[in-house]
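Only one chain is given next, in structure tokens, and it is the form predicted alone.
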Amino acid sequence: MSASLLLSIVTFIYLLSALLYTVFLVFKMPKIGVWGSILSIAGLIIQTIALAMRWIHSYEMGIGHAPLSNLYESLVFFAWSIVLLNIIFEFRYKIRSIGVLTLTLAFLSMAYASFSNDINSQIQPLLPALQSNWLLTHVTTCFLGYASFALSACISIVYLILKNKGGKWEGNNFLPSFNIMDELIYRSVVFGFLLLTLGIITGSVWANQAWGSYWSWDPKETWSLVTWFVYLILLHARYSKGWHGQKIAWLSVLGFGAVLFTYFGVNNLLSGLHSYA
């Protein structure tokens, strides 16, 4: 079985992994959520198997290198990020109700990636620009970094929705507080920007390597630093101002779409070194 199939396999397991949490949720039913979990952490291994044997597969032909290089790579990885730190959130803090929409975000990434063209698809031998051991780090570290903030914005998304129907909320068995909705919003953007710090700084790295210059206000390079700013400001809003609940929440909501924007609207919109990503 190839790795391109299993991978289209996992697209199917996070939709159906979605639409169980879905049912979950909707209808109050905790076996169901139970197999939502199951699945998505089946689709996880999966996954985590078709890009190790992408890579493996990457050495037969004399190419070498982490399945990280272009826009399916990067997708498919953004997927596989996502469900990482879903998994790890829901079993850390007993909430499995956000899975409705890191799911359903993790499903439209590999479905995204599989109607990228056969070329993208295939594996490909490296740019010059991408033939370094800095690859791996940054592209890792800013991807888990953009995962973390999917997941801040899926919970603030849900933040916002209860606060709209008006009323104090008190959490139940299947949706948290609002209190600990707003602690995750804060812990999970923490943790992503600590990550997209360190993929800017080994990006700054590796492209003094490449380009001879640290840093060329390139517009994927700008937009970062923008998205970098975004969480800045949340962060510092957070502890200086003592900003929660709302505030915070569209805050995030606003970062994930600067996020959005950096690894989508860039290369499609805006032209420059890293147009190739």
Contents of the next structure:
Amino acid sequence: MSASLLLSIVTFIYLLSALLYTVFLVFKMPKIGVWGSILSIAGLIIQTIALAMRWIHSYEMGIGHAPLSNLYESLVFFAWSIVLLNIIFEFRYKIRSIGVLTLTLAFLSMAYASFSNDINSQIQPLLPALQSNWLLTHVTTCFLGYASFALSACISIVYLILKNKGGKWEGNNFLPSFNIMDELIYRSVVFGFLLLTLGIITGSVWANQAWGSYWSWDPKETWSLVTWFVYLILLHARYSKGWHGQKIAWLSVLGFGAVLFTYFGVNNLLSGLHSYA
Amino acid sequence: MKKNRSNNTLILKWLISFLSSIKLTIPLLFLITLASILGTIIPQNMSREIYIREYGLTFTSFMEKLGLFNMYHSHFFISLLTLLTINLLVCSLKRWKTDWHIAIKQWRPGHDSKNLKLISETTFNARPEIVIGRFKDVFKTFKTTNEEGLDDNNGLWWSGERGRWSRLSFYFVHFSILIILIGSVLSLGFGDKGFIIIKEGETKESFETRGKKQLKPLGFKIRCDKFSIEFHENGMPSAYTSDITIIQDNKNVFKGAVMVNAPLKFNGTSFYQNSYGSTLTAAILDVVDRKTGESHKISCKTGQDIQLPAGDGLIQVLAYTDNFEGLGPALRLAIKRQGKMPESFIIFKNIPDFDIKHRKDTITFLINKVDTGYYTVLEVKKDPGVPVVYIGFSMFILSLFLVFYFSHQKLAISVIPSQNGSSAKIYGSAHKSRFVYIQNIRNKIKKIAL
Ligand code: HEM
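Return one more block: the form predicted in complex with the partner chain, after the form predicted alone shown previously.
Let us now look at the entire complex, which starts with that chain.
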């Protein structure tokens, strides 16, 4: 079986899982929720195998490199990261219902990668500028960071919806109380912030090695810094001004907006060094 | 006079508290973010003509004055960064004493402390000593700070804490940001950047700075022995390599290769593969007489006057390109004849009859052969800031990890004997992620089965 066929299957598994999570939440059917989780885990395992196959295949083609080198591969890896983080948070903090949003995002990312006409899913050789050990660390840290911010935004949206419906929410087995949700928003921001920082730093070290300049204000660099600043504001508002709850949730959604622009907007609307990925 | 001085100290106090406050930090970060965004939307460092075409003359001058076309080096942007640095410094200087005292002082609540946060009440089927023992076992990462008997009916009290030092970890974060900033100031102030263009076989001893276009000596000589490109099967380039030799005091002291992602460093100067091109080393032309069809070979180099056959005048190769607008290799030539204006024209290797068709001269030219060689463009950099920035980077990552994943956590328990065992009250708090901490403690307590 080929990696690309597996990835198509994974796309549909994520869709199905998102649907199950929705049914679980709307009709309050815990068993269906369990199936949503099981499917997301199955999808993640198959996707991991598919990514490994793609990686091995690139070596067989004699152009071996990690499957993280173009828009297609980054979208697939983004989906993988967000499903992974969703599973970790779900088990650790009992927040099964967030899967409605995270799995939908994972599905959209996979679907966009496979079905968009302008995205090439072929395994391609690397341009000289990309041939570096930093490629792997730079891309994995950035995208794990993005996925963590996505998760945070998903929890924030759930938080904001519940809050605006009014009333008290003391939490149940699938969705914790407001206080805990608030901290989970914070925790996923923090993980994302750590990884984005690592991503910016590895990118900077890499740029210094490839072009002799560790910071050149190219649009992608600048936008990743803009994203970083938005979350820095969030963290300081929380630490020093004691902001919690809705304000932080809104900032987290705003931050994810900056992530999306860094990821898609910069390539499509602005020009710079990163035009290949 | 006296009033004046107290006024001054008041102003100074206000200034210090303003410069150290988070009320300054957040607007500053906000402004820097906005300015950065603007810098990505307005194209930076283009020529003036382009801006005038885009924005009109008056608006262009206005934007120029604001520094919007060189945003990241404008006075406005640099001032914001400086203010942020001052903010960071003053805040740390002002607070550290208080935080230091908190960080060195052990948390030692007596059992009668009123302001402890109760997080759980449970009963156990065991005597207080056993409960406390088990508790210390489960929470052994907490250092005991107090242990005493309760006055009433043989009860027991225990308190512990961990991660007290983490109250200081954000100083490390701020400090490493300062180091990174110091490194970048070193780069800007003492770094030297430029490029060098070397033909294969050529030796250079200075490089050209960007912007000001000055020539600066390298302090040694560098020769490009060979430049080569390798390709993937599908025609994409896979590697650009410049083989170079470094010469000092007329001795070859170093031989090596510069590749993309693999710079070469010598005596504090780094060389990076930037780009390349090809130049003409020699061209052999066929000079054909239009009437007789008689042909002569001549050999030329760029910029050299060569005699045409039969004393017809002089010919010079002005320029060579290996691909003229998709039409392949081309030469620009100039004929100089006595008493006439020099005439310049183009001939193509792949279109042999181009010259016959386009010029009405007695002689026409064909490219018989071109010998080309590559030239390589290397980025040259001396940057004493890099090691400092890298040290800052490593400290930053490490200290971020400390800030995010460690907090000052406190835990206390009081156990009093009851009818068939004991009943316990558990208190606790954390200086970050309080609710998750409490939830974790509760989950752990549930697992204590006695
Ligand atoms: C651009 C760089 C930064 C600047 C200018 C900055 C500035 C400040 C300022 C002015 C304060 C207030 C101190 C006070 O309330 O007395 C502060 C507090 C703090 N900052 Fe930063 N900061 C920066 C980066 C960071 C980063 C990257 C982190 C890591 C997450 C961080 C974590 C903290 C923490 C934990 C506090 C203490 C909050 C408290 O306990 O009151 N800062 N920062």
